[in-house]
Structure formats: C-alpha cells, structure tokens
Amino acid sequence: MLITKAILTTRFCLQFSKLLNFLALCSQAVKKFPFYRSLSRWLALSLASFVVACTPTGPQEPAGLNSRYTDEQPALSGDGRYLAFVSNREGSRNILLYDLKSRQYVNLPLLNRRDAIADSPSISNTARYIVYIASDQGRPEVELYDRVTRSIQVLTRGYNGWVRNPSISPDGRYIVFETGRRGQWDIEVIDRGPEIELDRLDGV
C-alpha cells in the first residue's frame, strides 16, 4: 500500500511540474496580451481547488505494533492508551509512541536525534511527558520530552556519575533514576515542583 501511494504521489508531482511549466509560459503571454490575465487567474483558482480536492483527508489505516526489527523496553501510560518502546526499525535506536486505541504511531518531533541513542522510556498518564535516557557522544543523560510544547529538557546536566533506568510519576511531577556518582548504584528523585502542568487523567 505504501509503495502504491509513493508511485501515485510521484506521478502527481510530475504532472504538477508540467503544469507549472505551462503556467510559466502563460505568464509570459499575459505580459504581452492582457486578455490572458483573467484566464491565468481562472487556471490558478482551478489548480488550487484541484490540489485541495486531491488531498487525502480520510482516516488512516491501522498500523501494526511489532516489526521484523528489535522492539523492546515497553512502557505503558497511566490511562492504558499509549505504549512507548525502543525500536531500531528506522536504522537507529529510537523511541516510538503507539496509540493502542487508534492503532497509530504518534509523531514525536525533535525527540529522536541522529547523534544520540534513546533508551529506557517511561511515560506519564496520557503520555504528555516522556522521560528517557539519551546517550550523546557516549555519555547518558536523563531527558524529559513534553509532547505539548515539543521541548526537551536535560535533567542530569552536570552530573558526575552515570545514570540509567529513569521512571516518571503518572502526573509527571516526580522522576526517579539510578545514579553511579558514589561508585555504586543509588536512587535519586527529582521534584519538578508544584508549578508545572500536571498530566492528570481528568485533564484538569
């Protein structure tokens, strides 16, 4: 199905390119003959209507959860709707978020980067907040991703020891992780404070 869509999209782009060339020739004619000015406007409006009519707006087909690549480290949201996990299906180790209700993958802009390896995801009630390990240049950091603001916050910047296995509370306020700063594995807790927008199940 994806290959068919790609072929149709390519054909459409080729036809669209030919039409643009035709319009460019028309624009040259308009400069010489004012009669063609109204004709060019009509063509532009018709083209815009055609593009809008051909834009797919229907529901997407359900996407499968597992793949032939390694999919591991699942984490379930508090409301049971979202599932975060680590996958190497896209050629690098990324965090994916799957909506179990709509059976679709959720877009996570800016979270996965080519220069960092993502690991150990944990998600809040509605998966607004995702906490995970990102290894940039070999050093792991605990990072927090906010799906609403599409922002990333490094929570362990400046830590001397290694960190691993972060976990976020359902409302998104507290984050725990393991740290090796004392030469052994200890547990640390981060309180993001009362001023943050909590990820409540009732949305209040």
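Only the largest set of C-alpha atoms that superpose within 1.5 Å between the two forms is called the rigid core. Numbering follows the first chain given and starts at 1. Just so you know, these numbers come straight off a predicted model, no measurement behind them. What changes on going to the form predicted together with the partner chain:
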Given for the second form:
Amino acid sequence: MLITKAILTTRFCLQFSKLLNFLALCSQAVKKFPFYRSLSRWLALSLASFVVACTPTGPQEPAGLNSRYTDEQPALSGDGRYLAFVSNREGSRNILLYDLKSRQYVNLPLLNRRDAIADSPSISNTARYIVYIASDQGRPEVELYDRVTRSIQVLTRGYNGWVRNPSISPDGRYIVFETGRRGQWDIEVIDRGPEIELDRLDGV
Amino acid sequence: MQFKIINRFFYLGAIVLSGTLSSCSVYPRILNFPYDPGGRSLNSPAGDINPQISGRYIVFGSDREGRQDIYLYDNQDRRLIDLPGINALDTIASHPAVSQDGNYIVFCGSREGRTDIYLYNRPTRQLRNLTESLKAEVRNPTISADGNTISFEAGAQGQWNIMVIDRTGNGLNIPDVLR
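Condition change, the form predicted on its own to the form predicted together with the partner chain:
Up next: the whole complex, starting with the chain shown before.
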C-alpha cells in the first residue's frame, strides 16, 4: 500500500513538474508579446485554481473496517449501507461511521469531543441521525447527531434517572432507551414529533 | 371595581394556564407506554433491557418470566407479539434486534456454555445459529431495517472486532484489518 502511494505521488510530481515547464515556456513566450500579459495572468490564475481543485488524491483505496484496537458496538443503517461503531483507535474512544458500499469512513465533524466519551451508537435509515450516549456534563445523556445540519441535540436534558442503550427508529422519529428511574431497568420511548425531517430511504 | 380586578386576574390566569398547557406539547417528548404488573406490556416489574426500535416494533430482553428471554412489542397495536420457538429453557437470550417488517430477529443466545448469534424467522418460526462454525466469542448482534445485513462483535483475533454478514450467514467482502 505504501509503495503504491509513493508511486502515485511521484507520478503526480512528475506531471506537476511538466506542467511547470510548460508554464515557464508560456511565460517566456508571453514576455515577447507584452500585449497578452494581462490575459496570461488570468489564464495562469484559472489554471492554478484548476490544478488545486483537481489535485488527484489517488484513487481512493478501500479502508479496512477493523483495527488492532477494540472495535465494538456495531449499528447498521436501515439500508444496510452504513455501519456505526465505537473504536479505541487513534488514542481515543470515538464513534466511527463506515460506508460498507464504498469501503470508506465518513467524516463526523463535531461529534467526537476530547472531553466526553461517546458510547452505544444507533443510526437511522441512511445514517442521517446518530443517537448515542455521551457524558455531557458528567452525566450520561442520550444525544442526537444530525449529519446534514452537523448539530447535536441532547434529548434527555433534565431527565431524572440513569439512561443507557439508546436505539433510533429507521425513519428517525422515535428513540427508545433504558431508564433506571424506577430502580430497575425499564424502557422509555421518545417521540421527536411530526415536524422533524424523516430519514427516508428514497431521499424524499 | 373589585369584580374588574378579579376578572383581570382570571384572564391573566387563563393566559398563563394556556401557555403551560401548550408548552406540554413541545417535542421531543417522552411517550407514555403502559406499565403492566402482569408482564403483558412493554414494561413490567422485572428488568427490561436492550430495547431496539424498528418501525412499529420494539424488541427487548426481559426476565419477567423468571428467565432471560426475548420479547417483541407492537407499537401500533400496543401489545406483545408471540414468538413461538425463540425462547428456550436452557438458553440465556440477550441483545435482540429486529428488522422493520418484524420478520427477522437476531439475538445473542448462551447455551451449554457457548454463546452464538441466532436468527429467528418469525413467519416460519425457525431459529438458525449463524455462528456455529465460528471459533470465537461473539456478542452485540444487530440487523439492518431491511433485514439483509447482520453485524456483530467477534473476539477471534484476541480483541473485539466487527463482523458483517448477510442473512444467509456469508461474510461481506470488506477489507478487514488495518494494521
């Protein structure tokens, strides 16, 4: 894998140097005809932006699902495409989202924080909503992460009792979790209401 | 004069009352599910654990019958659904998950000192051991809402790793270990 990466980068470097040579030639030509100088500037700028935008990162190699650290608590999306789980890799305990179709990890900006442990993930139909347990203010709370708006909502703020093991319905409207409110484990259901955007499989 | 003041207070009270009443319908809110001491509902005097919701179904584990079994609750009809053949006297069942149509339930079953992942087919009432040939400790199974993909943890490599299989028990083609 390292070798292929190295080959790719050298190839890219070679192409880039060729491009630079070409640009230098162009600039020499342009010097002879100052009339075209302003135009060439624009051309160079647009070319540069093109190069930046199209910088090849190499064909995305499939990422492995497991690591040599503990990977646990799997949760599947409704269509079976996404897999959320908890991993101890990278020196911290985080929730990761893996795309089983493209075999790549999906970024979850703002979800994993350094000062909180996230646990017990569960995901909706297309993994738009992720519910999990996080120690928000030193107390475990059921939280909901929206991958589209990149926002986190604490669903059990002000709730009396210990909470554990949340699970979200495929459409994202209902969440069940365990509660210790009556001195034993019971099941409680949260309704997010009719106003929310449901996570439908057809994307409508 | 006094009457007018009382009247004003009445209106004020009415406004406050209506305000608090309408704020009660704010979402997200906790739904009230029936609690039955006889064990015929979602919650019972026994421990009810590991709930998983999929569409109209909530599947969970409970020791309400004096042993740890799997139960399926219908959200819409608000009743427990019979699962003939899923719970055995010699098996500790835990960590269930159900597909959206309620036809497939996966769970962890511990029998004769060995823990395996079982798939229950509700229409045919058949129970299938998905990890019979796997020489590893397994736990925490889950099934996708469409019922086609199953994932669980296996300790085959000396640590917990995640395995993904289809409903027939075949492994999905996923690059495994990244070292």
